[in-house]
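Consider the single chain below, provided in structure tokens and representing the form predicted on its own.
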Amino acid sequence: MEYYTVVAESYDAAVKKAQELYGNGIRIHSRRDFTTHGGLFTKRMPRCEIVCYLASTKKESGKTGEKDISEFEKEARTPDPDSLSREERLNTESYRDKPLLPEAESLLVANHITDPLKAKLIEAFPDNGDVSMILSERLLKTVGIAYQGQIHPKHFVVFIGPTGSGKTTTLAKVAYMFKKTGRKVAIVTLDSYRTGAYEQVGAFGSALSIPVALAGAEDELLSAVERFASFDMIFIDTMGLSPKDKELNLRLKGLLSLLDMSQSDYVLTVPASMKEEDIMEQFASYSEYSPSSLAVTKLDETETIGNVLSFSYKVEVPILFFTDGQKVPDDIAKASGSVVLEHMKGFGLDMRRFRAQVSLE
């Protein structure tokens, strides 16, 4: 037996369009409703694909019998799958052949993204529909995204996290960022330790205008910071830890209480190219000063950010900034959904393959 497939907007016109291809003598053999994926410029639209054969039929005068006109007006009647129930749809061809639960899953791990994030946007998934316009969907309703320190940050903000994850670059960017907004901002730094630390900074300041100070004991901070009382944000850089070095963890610990706690967002910096369990171990080490923030950094590492969206999603830490290049003050976005999207593999949001486009056009 052959079989025919046919595509249009709609069922009844799949059924037409199959009719007058093949003639009356059609038999539907299964169904399957979607909608196209669309693009940047053009939008989704519903399709109806059928699968149909033509019935075996002994026919005197070659036309076909209402016998077999009837039988096909009745199957040209099957309901559409929105309109039945789970188990009735998942009982039909279309569906048995075609689950999106799997396919979920499978986009899902190639984006790394692990429980309990992975479980949240698989929870209760629809049977029909378009899989990365559902994950999408799902994803901005559930990534966290630190709005509040974007639109009202707080007067001292401190950058903390591991020797090497773009910290003090990363603070040069986002203090420029808040200056163009005209606000007044300042940059101590507390890394005496690491050889060069205080020079790179100074010449971002320089570079960009901002003043610094070196505070790498108590007495300094003090000092620092009663300089800059009359200014509307002090970014605080920080040495990188390690959980062997209990003085110099010490150390930072006395600095950082002398600000004020009320007036203070601790900010961790996160390599987007980092293992979720790496940077999970990292987290340990910078848990105790309960970081309000993210700044995701080296995003132009890697192709997908679903470890560091697991890792938000497990430790309820929103996301702030992203920074994908050692360009100061450029390589930075502020989070949003759609920063979100364009990171992930498969998710139907790939700008930068059409800047890519673009730029070659």
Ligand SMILES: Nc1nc2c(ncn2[C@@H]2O[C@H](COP(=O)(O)OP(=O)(O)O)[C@@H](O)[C@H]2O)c(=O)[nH]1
Given for the second form:
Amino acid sequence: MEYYTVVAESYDAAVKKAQELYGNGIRIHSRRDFTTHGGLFTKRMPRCEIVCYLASTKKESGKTGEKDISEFEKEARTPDPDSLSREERLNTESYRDKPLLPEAESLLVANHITDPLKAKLIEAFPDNGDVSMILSERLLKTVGIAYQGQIHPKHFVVFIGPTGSGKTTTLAKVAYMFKKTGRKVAIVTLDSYRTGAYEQVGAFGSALSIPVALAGAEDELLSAVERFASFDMIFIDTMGLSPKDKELNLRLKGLLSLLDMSQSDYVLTVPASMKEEDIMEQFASYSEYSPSSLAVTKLDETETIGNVLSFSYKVEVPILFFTDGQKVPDDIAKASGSVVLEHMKGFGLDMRRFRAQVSLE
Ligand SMILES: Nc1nc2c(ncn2[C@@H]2O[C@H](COP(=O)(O)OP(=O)(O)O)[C@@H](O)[C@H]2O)c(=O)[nH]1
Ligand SMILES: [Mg+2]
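So that was the form predicted on its own. Now I'd like the form predicted in complex with the ligand, please.
Up next: the whole complex, starting with the chain shown before.
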């Protein structure tokens, strides 16, 4: 016997549709009521799926009244949902009519997540479950967080990145964060070039009681490093590279070459509001410094950080800090899975369920 499956918005509509398609001789084998899984752009919708068959070729042309159909429906595997308890009803919900993969993809696209991170997150995507939960868990396992730099920072922490990306502001916040952990910290700025650059960092230094030195030339840098030799950490502020000023770029390179590379962490500041292709372009000019981590700035200016996560995954550079405002030293947080999820559109972090799952592993 051949079975046919018909789905419509209600039971009556499904029977009508089946009769239109297969004639009045159909018999209902089973009925299943469910709700489609709402997505970022779609609402949850009630649906009724019936599985039917043709009773016999003789009857096929005969008239089948409503009574006949309801009689056969008694044998249906799934009862009318109105007769079920709420829990039973939830258990009958299924997303079989709507594959999850397209929904997962549109959620990632809406968050500006691109390949190869996108491909990684949808790899062998399951047929059922909660899309945002599945993606959240996968993202938590995939995103690179620079825990090493947060816990065991190196002696020199050098901030590099384009002008205006938030280097100086973030450096001051980070220096203060480490100062609060009891470390002795100092700031050295190599930016003798921009007007007001030293004044800006000097003002942060005095507000936060952190000593600041200006080192525009090699001998000044060497003496500053010597002056702060007994300090736990020296934060190095730099000027942004200039596509036009080759001499300035060479000067920066020459100065940084004086620092012991094995004792240096290079942090690239990346504004979260920047498009991924622009970040990629900027990164190309800073890649010669081999940044070991990212400080993602200006989270307050964007809805999602998928662009930055895609970039971080592509270039294999983990995230160290997030900043979300201009206030020094307050507007900063260590990078972590929960901060990442908080800044993704439509990624619901159900902490209770998440913890339960983690403890089961
Ligand atoms: N909204 C917002 N502005 C920021 C953030 N971080 C830095 N800024 C602002 O961005 C501008 C450039 O910052 P600055 O640290 O001088 O950048 P630099 O040129 O890379 O050193 C300043 O006006 C900062 O106050 C942030 O997290 N959110
Ligand atoms: Mg600066």
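Numbering follows the first chain given and starts at 1. All of these numbers come straight from a predicted model, not from anything done at the bench. Throughout, rigid core stands for the largest set of C-alpha atoms superposing within 1.5 Å between the two forms.
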Item to check | Residue shift check between the two forms, rigid core fit, residue 18 Cα at least 2 Å | outcome: yes
Checklist entry - Can we say the CA of residue 50 moves by at least 2 Å between the two forms when the core is superposed? => result yes
